[in-house]
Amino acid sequence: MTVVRRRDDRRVGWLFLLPVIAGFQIFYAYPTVRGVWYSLTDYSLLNEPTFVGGDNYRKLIGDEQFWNALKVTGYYVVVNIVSQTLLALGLAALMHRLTRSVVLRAALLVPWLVPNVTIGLLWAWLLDPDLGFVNHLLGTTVSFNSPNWAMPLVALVNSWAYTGYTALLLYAGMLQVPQHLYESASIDGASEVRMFRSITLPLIRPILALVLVVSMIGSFQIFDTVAVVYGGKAPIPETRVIYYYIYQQAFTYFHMGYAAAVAMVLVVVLGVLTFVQLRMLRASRSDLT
């Protein structure tokens, strides 16, 4: 009797994983460990770092500019995620129930493919107080320099850029919903709104959770739009987001140790918010199974 041995592909699997593991160690793990070390020093880019323990973190607690940057970033995250998710859900539902045009899907990706620097410049020109085309159409002045309009405009500009991509992710999730569920609901007289609320939303919950988590992390990383819109000038306090504050501390004031401490606090905040979102949305379970 011949014994057939199963082929062991683990070595091949580890071989393919090696480049990814090496890249993670070099570009993520090592910088993270070094950032933790710098956060405990007075490193300023101009001298050798000296260990100061938790001084940077104690200073951070009483730093009003840090708390303002965190508040401004939180406001941006809420406006950006709410507007982006609602618009993306609407577009995905329309594509799923009305049309599955490849041309439409390609068109939705165009803003996402444009670099953020270009998007920032484009909208800075469109919303220019003197020559802006949007202000000409509205007959009023809506500007990034206005304390009341600045952050909502930054959030809506980035929502415009990423809504199409988010819609395609949600659309891909909607394609996994069995078609017979919609047919049965339609026979029972359910409206499109009722089917969306009772069938689509519950069954795409894992995809929606993924989209919300990725959008939240990406929203906290807002920097380029603010930097480009203000053309090298310091943004007004209403738009000084946490990433820009870290950049200022590190490369304008050369407080690299303090900037590293702020970055470490941001990592903890993102970790907690991600955990809470995944638990609340029950991302690991799907109603399809």
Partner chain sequence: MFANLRPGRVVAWIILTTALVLTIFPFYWMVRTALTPAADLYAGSTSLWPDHATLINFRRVLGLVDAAEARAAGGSGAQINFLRYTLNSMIYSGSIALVQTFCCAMAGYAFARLRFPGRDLAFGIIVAALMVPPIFTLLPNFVLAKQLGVLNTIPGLVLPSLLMTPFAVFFLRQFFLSIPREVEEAALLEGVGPWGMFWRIVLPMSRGPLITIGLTTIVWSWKDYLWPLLVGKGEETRVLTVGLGVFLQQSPNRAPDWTGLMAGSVLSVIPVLLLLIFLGKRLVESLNFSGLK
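What's the form predicted in complex with its partner chain like, now that we've got the form predicted on its own?
Shown next is a single chain and nothing more.
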């Protein structure tokens, strides 16, 4: 065996990697380098990029719209992640203790399968101030144009869309918890709430942390929803999130260099957040092992 193991698969190895390396070089590595370069240039898509050093970054510091975009995105991420994770945790725990039904799980997954564009349109319609069914039902007139409500609504709509999916991920983690723990706890007279706090929650912590990291990174990339709920027009300042701001700078105003600089900031923010969260993830290995 060891003789075979020591073979050198140099030629065939790189052949196996060829398509992936090609795709990576052209559409990941090269554009990453180019993106960094653009962020140091004045580039309008029509001219040749001209080097301007740190000008874009200096401009960014004084750009109120940029800070506003960062702020509303942060607000969105907090409302979205907190509501979505708590609801998903609750749903997963209920499913875990009640049923193994595949049909139920499949039904909860439906909103995840649907494009965010469709979800945005559907809720723009349900929340239409005059004709929307939700407003009709609740006797309200809130919509994505209400400055105070717009962002929480966008966040809740996306929580609605992703709660089922998140719940299924957490549920899969709960299935790993040995059943006998619940049986002995039950014999000892522990309540369901107590079992959730002392058994389920500590034992799924690593998966919960991983789900949090992944959904938070995804959450920062909110774009589709705000791009459609205003009928194809630009969102109001309260919902002009960072992704939309980059898109607007690049493709409405043709400030490609500046857009790249804003995108660089997003890279750094996400990098720091992921690093912090992964550190916390490592510090919280499951008590199971």
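Residue numbers count along the first chain shown, from 1. Each form is matched to the other, and the largest set of C-alpha atoms that superpose within 1.5 Å is called the rigid core. Please read all numbers here as calculations on a predicted model, not as lab measurements.
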(Q) Once you overlay the rigid core, does the Cα of Leu15 travel 2 Å or further between the two forms? (A) yes
